[in-house]
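The chain below stands alone and is given in structure tokens; this is the form predicted on its own.
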Amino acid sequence: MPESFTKSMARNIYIGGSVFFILFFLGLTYHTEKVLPERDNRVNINEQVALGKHIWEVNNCIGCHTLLGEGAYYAPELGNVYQRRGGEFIKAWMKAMPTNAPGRRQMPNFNLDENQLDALVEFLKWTGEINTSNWPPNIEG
């Protein structure tokens, strides 16, 4: 190797590295475009799921909970709560809040009616059916 680092050597390293990473990025983009349509869950959206998402947003559930890794970390992850607990548990839990147990964080009672609770459960069920490539790694979120 020569004793000095020349401008042409620096240029070649820059151009070679740039070409490598551009090709790498294009390869990842191609792979993503090929895989995502197979994982698309939008076809299963119905009125109940849409209403449940609306209820989720209006009540700012993401302000305390995470959903598929996004949101606050104050309360449990809810991306797979339907598989873990079931719809009746979710509805009973929502109705029983707050429990007023000392020393525990308390979830407010949003006073949702039965139709709203059903819609929220449908939204959480739909969310649990999304192929997340095994995320979160912990079954309890």
Ligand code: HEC
Second form
Amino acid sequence: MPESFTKSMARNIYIGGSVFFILFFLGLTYHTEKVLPERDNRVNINEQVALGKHIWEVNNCIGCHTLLGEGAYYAPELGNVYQRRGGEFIKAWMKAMPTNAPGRRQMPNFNLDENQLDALVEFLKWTGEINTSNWPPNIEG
Ligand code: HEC
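We have the form predicted on its own; now please give the form predicted in complex with this ligand.
Let us now look at the entire complex, which starts with that chain.
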């Protein structure tokens, strides 16, 4: 055991540490790539879900809402709104806007037809079925 900390010891720690963590992160990346396809629920994407996502995008719902944490904080999280309220409530809600209730934040009416509303509900249902490790942490989003 040498008495002092030598240059070669420092180099070995540097190289050994680097190799260890590079392998470690490669392993994590491999693991993520492996589990993501099962977790992201992509097998259940169908025409309705895709149409619902399109409606979600062109109407800029994310400009006020978050979806699984992404978006604006003006209005409630909608990643789990299907579990929270159900499809019928969501459709009725969309039709009832704006509430004009004094003191409450308002949401516009997007004048969606029945077919578009069904697709939107399918999209929100699909979103709620993504395995997010139970995020958001409570049903209110
Ligand atoms: C201008 C901002 C704004 C936009 C854009 C918007 N919303 Fe909202 N939304 C709100 C607000 C504010 C509330 C809560 C109102 C309240 O509680 O009185 C809300 C509530 C909701 C709720 C009920 C949530 C719950 O937990 O009960 C749903 C469902 C919803 N929005 C869907 C949508 C969808 C779908 C879109 C896009 C088509 C959209 N919103 C676009 C402002 C917005």
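None of these values were measured; they are calculated from a predicted model. Rigid core here is just the name for the largest C-alpha set that superposes within 1.5 Å across the two forms. Positions refer to the first chain, counted from 1.
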property: Exceeds or equals 2 Å, Cα of Asn12 between the two forms, core fit; result: yes
